[in-house]
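Starting off, we have a lone chain in the form predicted alone, written out as structure tokens.
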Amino acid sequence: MKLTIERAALLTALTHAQSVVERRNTIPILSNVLVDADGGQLRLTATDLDLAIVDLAAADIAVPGSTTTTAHTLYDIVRKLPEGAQIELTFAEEADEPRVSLTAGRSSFLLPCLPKEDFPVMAEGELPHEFTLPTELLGNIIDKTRFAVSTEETRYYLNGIYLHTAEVDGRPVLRAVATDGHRLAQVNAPLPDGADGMPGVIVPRKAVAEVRKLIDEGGQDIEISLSESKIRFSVGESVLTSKLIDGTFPDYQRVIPDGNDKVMEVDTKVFAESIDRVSTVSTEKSRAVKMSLEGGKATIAAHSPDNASASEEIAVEYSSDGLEIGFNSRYLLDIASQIDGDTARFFLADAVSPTLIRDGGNADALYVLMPMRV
């Protein structure tokens, strides 16, 4: 294999095929990038076995061939190399220590290689519901779900985001839905064209990092192919392609309260601002922070076990029976991060039922939390 290729066109490549592949790893091939060359493209493969990427760059090929090498070493090679390098790869398999040779300028590297035959290749079977999402639309359905996804392993099946069809009023919608058991992130899209009929798919997290992504460096539309276990999602010159996570996601809507009568309108923007100064002196463990309603004001309150305290009032809109509440500050952030409008409505019961939170410039996502004992 002998070939040249630029700089920035590899550098892009890399890094989706390093950011796939474990710094950890107890098998040494799924350390390595599968390196392929042939008919002026150079192909990119890496996997950790529950998620493989595929990335094409254009480059002048001599001589066609493949191997693999270490991804996190040619990664961080190509990305200290300076601008607009012309950048040769050679690799003669007959070799008695078959390496790969990477020369840039006045640079030189040779690089371990391991037999491509090891190299595990992740079998798609059919994915036979495709549809087509714009790349922008895909950003925000994920950036308003998954900070609600759990890091707990125990509960696997709550490690993604649960993607699946709806209805909301009449009209078929994709919904994505994220929860922890502390808090749910729920957003509706419309029902793009092939995805009736899709079965509801957890989505790992990892894999929902890798097309996120994606999408920021994309500004085409995104295909998604999807089956009962496998999802696909294809972006310019990427191919992503993931096991789901075999398990039953929860009945959410059973958590999504229906009936609570308090309401609290505020601006996001203050209120974000005050829960973040307060907080400051809450214990790094719990983050807890009391609000405290009543008339037209919110009084946010916070307290340490070192008796440091801080208090905070805000203007509301608030009509009902005086309440305190107790929450987590961080999960307050994460939601008003996500919320668009200049607004966010609070629905709440009483100091131990789930808040229902939705986004005055968004109907199509809502949040629920629960309260904490402050």
Contents of the next structure:
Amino acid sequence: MKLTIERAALLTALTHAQSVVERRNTIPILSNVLVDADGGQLRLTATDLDLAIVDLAAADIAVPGSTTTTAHTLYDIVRKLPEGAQIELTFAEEADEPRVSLTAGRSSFLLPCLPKEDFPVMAEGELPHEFTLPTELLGNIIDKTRFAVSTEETRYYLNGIYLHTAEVDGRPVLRAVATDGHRLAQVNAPLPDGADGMPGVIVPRKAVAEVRKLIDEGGQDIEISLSESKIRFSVGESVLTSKLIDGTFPDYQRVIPDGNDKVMEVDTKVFAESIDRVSTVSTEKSRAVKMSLEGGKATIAAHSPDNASASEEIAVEYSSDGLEIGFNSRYLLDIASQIDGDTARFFLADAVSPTLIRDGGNADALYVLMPMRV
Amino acid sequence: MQTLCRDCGHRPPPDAGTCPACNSSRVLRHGELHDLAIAHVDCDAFYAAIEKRDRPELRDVPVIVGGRHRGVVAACCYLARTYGVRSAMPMFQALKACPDAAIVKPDMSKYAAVGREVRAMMLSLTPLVEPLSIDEAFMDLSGAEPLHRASPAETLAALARRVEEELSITVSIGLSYNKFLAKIASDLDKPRGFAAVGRAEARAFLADRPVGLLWGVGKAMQGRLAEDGITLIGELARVGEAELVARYGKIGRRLFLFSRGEDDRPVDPDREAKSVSSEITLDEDVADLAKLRPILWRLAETVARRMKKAGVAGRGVTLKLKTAEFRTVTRARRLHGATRSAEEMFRAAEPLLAREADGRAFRLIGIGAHDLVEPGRAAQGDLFGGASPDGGVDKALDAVREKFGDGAIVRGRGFGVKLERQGPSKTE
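What about the form predicted in complex with the partner chain, after the form predicted alone?
Below is the whole assembly, all chains and molecules, this chain first.
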């Protein structure tokens, strides 16, 4: 194998690869990236066995070939090379001690290799459901839900975003839901062609994070294909394939309240800033704030066990009976930061039941938050 | 030279051999005796002493408290110790050393009750009591002299007499000017001892003692120090602070201060419990997950009950296993929120157990909750119900057990499991 490639092209591909490769690996080959040079293109593959990413980069291939070498080291080297550098990669399979040689300008590196035959290939199987989403829309769906994804391993079926089809007022939608049991986020998007009849799938947290990074790099559309066990995202020159979480997402509709009749409307920015200020004194562990609603105002208060306290009054629209309710301030801020509209509307029942929060500027998103006892 | 008769509280002249007031020979003589105020009070062979007190027929017999044929020595009397028995020793080894010993099954609730009585006596003297375990505590008597019209040493000697008279067990007292020296001192004159270490002799006193005496120096640290040729505390002082910090990091500084007899940790009555746990040495080594699971469940129930009693909730769960080869395995998992529900702890620990139960046989299994918080503050509700922090079922079960005893009601999951030989539950 012998090829020349521009630093920028190699760096983009390697950035994706090294992000998938875990820092610590018990299986040595998983620390490596599969480098494949053929037909005028360099193909880089990385996997953690649950997730695989394949990136294509234009390169000048003198001799086709392939091998695997350590992903993080290769990435670090390329990152530190000067902008605009031309990089030459060579690999001689017949050598006694096969190593990848990398030269750029006056720098040269030799990196250890592992045989490409040992590199695990993720079997995709058939992915019968295919549809396309604008990247911006998928980015939005991810941002508005992923903060609520659970990290708790005991409820592994909550460790991802539940992507499925649903119906709103007779209109079919693609819906994303995430919850950690404390809060829940739900976003609807128009159902794209080809998604009709797809199974509900739980996309794991790490795949979500990797897809989000790919979206940031642009591309107009993202192609998604999936089966009941795998999902594949294609954007630009990258293809990410992930296993899906094998579990049943709970019946989340049951916990979205529909009869909460105490309605509070508040300026999103004023609310978020106030919560942020008051929670300064709240303890690191609980981060609790208390909200007292009465007439046209909300009093937000917090205290700590060592006797610090804070309170602040903000104007709200609220005309129901007085109510005192506690929340984890961080959860409130997470939600507030995803609200597009100038106002947020809280639908409350009492101090112990779930509160529904709607975005004044986006009817497709809703949030449910479980109160804290304060 | 300052003096004190431990039996009558009189201050005899320094040259008197015995106390002129009561003729006792238990006279303390120390240059700073009445100027020292930090004490470490440690009950002597606590569990064994209580058993001997309650069963006079055991008075002249070596007594070992612990599980009969497996398990470890929870405590042993001083008579048993003369045969080489030590606490934490595996029982078979203890019995080999002392075949005639009387083995007594631990009665933790009884010991806890006596421990509370001792604690109450300490608290009547100063609010600054920092319990280390059921049977030992630090006390800070600084400034209490005018109140008691007695020096700390006199107050402590009176405390020791009161414990003996009212509870018929004995304590050993270490008196110094900081916690770590007080703790070392309480061990010098055991049992029924009283030892003081003053500022004047602290460095010389420490110099030729092993580094293992220092707080924070366990087996691993001792090994590292030994590699560098340091086995005695005096050698630490000679190495110097900068060098110790460079070699061992943060603990280097503490080692240096300790080696000079300095320790600025205050006696902290509010030192919070860091974990609540319960473990059991099994009657025989068990490899079968199906057998381990119900035991884990019963232990989780014990821990849950103790957390509710202590008014704490844990945000992490630890599984502890000891293999047949005495290798200890601990696996921890962070929880979603704080819990004191047996159900939630079990659900977190069970997968950890399933992963470890790969055919290895275990002789001990335990479960603990760590990262403790006040539950009231952390009562974050859960959308999917699950087991709420105060699960109604758990509460009902606890109420039934409180009234009718532990065996009165069990969940099917733990049916048929007896935890008789359960080791002491710990809150530390």
